[in-house]
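Next up: just one chain, as structure tokens, the form predicted on its own.
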Amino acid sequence: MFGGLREKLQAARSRLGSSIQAVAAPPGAQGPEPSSPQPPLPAESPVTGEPGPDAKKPAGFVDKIKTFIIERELIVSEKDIDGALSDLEITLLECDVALPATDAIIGQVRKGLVGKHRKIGESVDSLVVNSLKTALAEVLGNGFDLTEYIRQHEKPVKILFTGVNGTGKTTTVAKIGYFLKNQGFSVVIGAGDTYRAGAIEQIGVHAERLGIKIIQHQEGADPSAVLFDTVQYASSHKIDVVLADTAGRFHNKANLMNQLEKIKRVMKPDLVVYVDEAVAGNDAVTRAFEFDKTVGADAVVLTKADMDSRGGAAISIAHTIGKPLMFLGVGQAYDDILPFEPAKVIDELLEGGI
């Protein structure tokens, strides 16, 4: 994942390192020049064992002095990295990282480098990498551990899935059902998308394949009633988790958003999860922001992350809307869904792989 962004971040990392290294070891630096000729050390006397006039300096002495000068402690200034930071900013924007997230990353990298001491023995690259890791961690947030959330909350945990049309929401519901079953939880699915042609059949096929109970009404039924029945079934059968599918809708469709508000009032979800495509880039970030503003969201799932070399939505969305990423969809199979773990993403971006 994120191959394009990884490659460009590695280039930005190299540019930042080169800029700082130029300060740490200016071209032609050869160590200190003596201010006046120094008298030679006396050679060792064969009788007394004392140093004589032809004695040489101890082996490695000059190398140690040069090392001290070249690896001396320094303070990085703004002008030392200004050009490299401009390159990093362009890199992030070209990869569809939203402007607020880009500004936050640049600001954190600047804070992590400018005015900081590079200690003797510390590599310039480690200084740069640590600064980039801190910046990315700040923007990506902590992720959302769904299994831990379920363990700590009263059952059934009710999860409502929302999003725009065609982003893989129904398939995502099935994938998360599969994931939770493998984690040892019992699951029921509510077929709340009652208007899209074939939607009930689609989620029904998934449920049958996965061995998950599904609650459904006829096509065109009130989705609030379907999901109310699903919650009732889960409560009476001591099911751990309710996964509620809903029709895709855009935030600017007032009637559909009102319907979603009704669903929330009736179902009383513990979590509202927004689903969108990673390949949508900044559009996904904008839509998530509008959905959260209109009906609320507690977490985000991004589908098609395996097809997104830029990685802008995954980098941006948690910071921009203030809601954590929960999962990344990375393929068509039921197990092609990954819990979003920021530390692993950062490692992939800066170290070349997980």
Ligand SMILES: Nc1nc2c(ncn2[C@@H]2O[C@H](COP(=O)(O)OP(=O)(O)O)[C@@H](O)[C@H]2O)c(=O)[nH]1
Contents of the next structure:
Amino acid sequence: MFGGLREKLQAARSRLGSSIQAVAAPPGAQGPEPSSPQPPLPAESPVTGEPGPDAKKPAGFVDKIKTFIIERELIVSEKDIDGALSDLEITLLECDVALPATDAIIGQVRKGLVGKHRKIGESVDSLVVNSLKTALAEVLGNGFDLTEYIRQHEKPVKILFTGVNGTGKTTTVAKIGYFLKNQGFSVVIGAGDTYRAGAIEQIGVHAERLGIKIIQHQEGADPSAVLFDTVQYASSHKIDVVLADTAGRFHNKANLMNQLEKIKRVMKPDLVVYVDEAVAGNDAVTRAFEFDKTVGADAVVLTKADMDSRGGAAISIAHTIGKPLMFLGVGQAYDDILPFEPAKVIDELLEGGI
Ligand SMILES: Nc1nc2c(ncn2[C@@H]2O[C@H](COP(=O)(O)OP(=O)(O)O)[C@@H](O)[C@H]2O)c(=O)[nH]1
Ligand SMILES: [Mg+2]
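Same protein, different condition: the form predicted on its own was shown, now please give the form predicted in complex with the ligand.
Now the full complex is given, and it begins with the chain already shown.
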């Protein structure tokens, strides 16, 4: 998951580290000797200020940077890390991180590194990693703890899933049903996609395999009526959670969006969850934004993160639309779903693979 982004962040981390190291121990100065192996060239050439030939070759370098300890008074200035920050910016944009999220990350890293007295004894790498962690934490937000939400709300908790076609809504409904059952909640699924041929059978097969009750009508029926019945069933059988599947739709198709409005009026969901695929990158972020504007969204699930090397949508979506990321879909099996925990993602991005 997000392997490409992880690799590029490691390179950006090395570049930032070597830029700071170049200030802490400029070549030729009587600077401190790093404790163990001598780090290679600083990434910026002292003559031109341009990236040196090794600027983008971090292989094995992170470990060396890690050993570099600040041994004299040091304040990093804007120009010391300008080149490295531009690299980081390009890296993020290349990985499909949306512009506002990229700006926020760069701003936060700059704020974390520039103009502060650095403690003697601090390692350059931990300085860099901490600033990257803080920046990523800011854009990733807090996630959304569905289990806790359900515990604290009146039952049944009604969750409506929306989004465009083929992104993984139905699979996500099944996975979340499985997840919640394992957490000890009772669940009913409403087969609200009455539009696409085969959709009722598809969710029906999942429900049967998972031993979850499903409420369904005929193909072509009014989805509001199906989901109304599902809520009635949940209320009369004291079911904890209603999971409402719906047909895929685009936000600019007025009739289908009106249908969604009607579903909302009739079933009164506690949560509207927008589902999209991580692999769609910036498109997913734009669509989430549009959906949130038209029908609202309380949280987001990004599917197919297992197939996404760039990670841009996962990094950007919460920050861009201002709604938390709740789960990542990471495969086709029922347990291929991860509650979105920002700290874990940050660790995987910055620590994983080293
Ligand atoms: N690799 C992978 N495939 C997924 C994931 N979630 C859904 N899919 C696949 O995406 C396809 C479309 O899923 P579906 O749930 O029918 O999408 P819907 O049209 O939005 O309801 C199916 O082949 C799913 O198996 C995921 O997290 N990872
Ligand atoms: Mg579907």
